[in-house]
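A single chain, nothing else alongside it, follows as structure tokens in the form predicted on its own.
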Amino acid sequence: MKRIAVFCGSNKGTRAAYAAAAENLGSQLAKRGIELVYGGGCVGLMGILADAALKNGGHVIGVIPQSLVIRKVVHKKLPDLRVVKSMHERKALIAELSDGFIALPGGYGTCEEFCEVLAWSQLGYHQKPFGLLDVAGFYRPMLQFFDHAVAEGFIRPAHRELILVEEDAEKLLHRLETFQPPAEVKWIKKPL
């Protein structure tokens, strides 16, 4: 894997474990020589993640819409900052640049971005792995929802298996690097 996109909060959250996980993930990416692709912000977990990657000699690509540059939440020390017109362009470029995806804790935007790449995989638009870094059980309610959707016939079990979940960044990165999709999953379209 050359690049991994990380979706995460523009806030730090209430637990110190969230910030520690973002810092550790940024460090781990840099130490493995994996470039970080993220939303380009300097605030919250986004800023902590990017700063940790940079501090450890990693390459960081930020992708941010012009409207957020104007709001002054852009990380000004990035070696590679790409300013786009809209959130739609931002998500498309992040997906195009990345070989895999990770979600740290976050709010609406994080969940939306993660679920979108998940749905794109289900539809066959890419074959890239994705995982949840389940810091302090943050994603357990969401995983319970996914399991409920499987039980109710809205998500196929093989598509549920696509979501890699770990509490430890090193373990999650290893699983992304060695990912093999379930045999039942058939991608029918050209990957992104």
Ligand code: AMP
Given for the second form:
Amino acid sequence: MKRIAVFCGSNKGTRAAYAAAAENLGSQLAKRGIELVYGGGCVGLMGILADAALKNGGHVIGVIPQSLVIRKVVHKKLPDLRVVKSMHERKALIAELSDGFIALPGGYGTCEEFCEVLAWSQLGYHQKPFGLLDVAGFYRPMLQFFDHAVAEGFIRPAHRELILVEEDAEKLLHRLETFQPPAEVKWIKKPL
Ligand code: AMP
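Follow the form predicted on its own with the form predicted together with the ligand, if you could.
Now the complete complex, all chains and molecules, led by this one.
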């Protein structure tokens, strides 16, 4: 994997474990020579993640809409910052640039970003792996909800398996690297 996109909170959250996980993931990516693609912010877990990757000699690509650059939340020390016109353009570019996706804890923005990646995946628009870093059980309620959606017939079991879940960044990166898409998911092989 050359590049991985990470979605994560623009806040740090209440537990020290969240910031520690963002820092560890940033340094793990850098040490493995995997470039980080992310939302380009300097705030919350986003800033911690990017700083850790940079501190360990990693390459970081930030993709941010013009409106957020003006609001001064942009990370000013990125070697590669792509300023785009809209949130839609940002998500499309992040998806195009990346070979896989990871979500750390976050709020609406993070959930929206990774649910879109999963929705595209189940439709066969891409075959890139998605991993959830379940720090301190943060995503347990959401995973229970997805299981509920499977039981109620709204998510197919094969599509539920598209979510790779680990508590440890190294284990998660290994699962992304060895990911085989489920046979049930047909790949449309068309650009997004
Ligand atoms: P949230 O989980 O609601 O904090 O939103 C975080 C996600 O939304 C990140 O992965 C970003 O792509 C985007 N985002 C939200 N707030 C910002 C911000 N202040 N600067 C840059 N990106 C942001």
